[in-house]
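In the form predicted alone, a lone chain appears below as structure tokens.
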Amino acid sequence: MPLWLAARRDSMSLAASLVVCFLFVVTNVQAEWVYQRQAIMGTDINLSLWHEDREKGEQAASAVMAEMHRIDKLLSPYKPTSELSILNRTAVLEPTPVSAELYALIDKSLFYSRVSEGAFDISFASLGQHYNYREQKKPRAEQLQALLPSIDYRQIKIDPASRSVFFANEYLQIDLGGIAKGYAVDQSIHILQDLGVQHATVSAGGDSRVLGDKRGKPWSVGIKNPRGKDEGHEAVALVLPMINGAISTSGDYERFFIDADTGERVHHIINPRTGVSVGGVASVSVLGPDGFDTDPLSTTVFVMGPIRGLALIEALPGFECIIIDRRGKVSYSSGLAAPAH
């Protein structure tokens, strides 16, 4: 059993689609646990982190928030003055350098295009942007028609020698909603270590990662039921004990609506070949060492499907996955399937 998953295999038997969520539940409040919970990235960031000294818990604490912020500074395409959205007006022009940084994204997420035959594609964005979830609006026949062929990672080239970036498509563009979150988490979980911080938990909306364990025992991660209530909370179906590790869930719950003409859930999960939302999968939680990994990952296997997504798990040593699909059946990568009885 991989390190992050602690000893107790607890039974897994859901009716429903998961999602993350930490379960932050302190019977003796202590002066030195430290919480903070901030907005950023389009979703709540969540820090809970123990230190001996409170001063410097609050200080390490604020750290977090500010590499979260310097991210989505860096990575979002809703700010016209972030790295990510200037190479999307220049790299369909010419070849862009582009920062260490986000030229490893890039590579990373072209690393999982390939060895998903295209299932995770941050090219999606080319007819991804005319979804507006908020405004229940999806692309026009002739919009999706016009864009789908530019929906194709093949077309993004990268050139290690002068790290830049080319787009081989007038209408190309990317967006690392897949990625970035997971890796943010890793990099606030690196931040804490290098500030001497042994015990902390770091949320990104779906995304989230434990170091070290609870002080004594292990982290209590709860997998929620996005289909349930429970006396009006989130009801949770599933909890994980985990030390040193990441998960990550992608679902069709996280952002979506009901078309009114056609009674269908479009989400922001796009199929790259259809250039749709994909249909059949309700959630897909992947646990591995590092977001950076399990966070594309489950994006990857929720467009997979069951039966292909669960093989490439298996094909990835250190990673679980747990999978839901809309009529409520569950599957299970091999570490975390029930013993037979």
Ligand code: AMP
Given for the second form:
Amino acid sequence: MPLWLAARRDSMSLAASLVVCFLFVVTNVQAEWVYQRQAIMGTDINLSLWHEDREKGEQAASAVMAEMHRIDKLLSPYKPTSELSILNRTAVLEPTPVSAELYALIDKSLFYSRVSEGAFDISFASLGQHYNYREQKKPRAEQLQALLPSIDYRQIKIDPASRSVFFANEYLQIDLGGIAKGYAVDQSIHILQDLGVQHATVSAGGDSRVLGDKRGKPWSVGIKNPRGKDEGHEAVALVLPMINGAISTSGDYERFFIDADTGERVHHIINPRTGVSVGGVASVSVLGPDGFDTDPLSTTVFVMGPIRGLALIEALPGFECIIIDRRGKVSYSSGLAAPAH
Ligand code: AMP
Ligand code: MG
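Give me the form predicted in complex with the named molecule now, not the form predicted alone.
Below is the entire complex, every chain and molecule, led by the chain shown above.
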């Protein structure tokens, strides 16, 4: 082969590989999965989204995190300046006008209180504020007796005309921990949609929502094995394929301690009738169109237990649920086929 031809061949393959490299770099810069993770609202926020323009994708992810911070500032019971904390101080004295957003959250919570006959009750906080899971503290017996009557959603009076809230019980306090994260993931998805994102998943602790699919295949959403961490089992009990929808999981393993005196698991889901943690169930996952419903429903079904909880889900079109009890028995609502053994 003449020398000039060999040289030309080499330069051609060099040119070809340059083109390949260039294309690779260009595609990587222009379209990519963007991931972000932050600790907000006392939980882990995880986000992944696809955007044709990486920089715009990063901006969209930051907009979601900013929204999470905004909601945390509005609804945190730990921030004395949050609208929720202010309401907890004033609504025992007089009807207090609130933002449309806070009103909608309280209104929705009261709806689930009514349909569950009090299993979901944001006034659990009247007593619930005396639990501290990190410090392994629970209310004293006298405190429990004294504050149990203040867990009563019927004493939360709301007026749509003045958009105000009044607590007709002087010790009543509310906490939106059972609905706020689902609402926050919905808000995040709406922001992403407005910014033209078509494929995304956002989760705030146990509340997740997926937008579109994972570019040609469904998203895989895992349901944790409630005892995975403690007992060395598989970390994930089930994996569900999902396109467009929300899933919320309430678990007795999220925030808990083992009572040194009784050996009981003291966890963050409170039975409003007794003022103590709900026994029997280990985890409840509810699937549906949005987190504003699946989040309160997962907490509600947890409190109601498998029989009444499943009956409630069966009565609500568009929702499904999976319940894992403390012995590991799994129950499904009728719209979900049990996996083959
Ligand atoms: P989730 O994380 O959705 O399972 O909800 C648990 C959170 O809901 C707790 O951390 C509390 O803030 C709140 N919560 C606990 N018990 C109840 C209840 N019976 N009704 C409404 N909210 C509750
Ligand atoms: Mg929930």
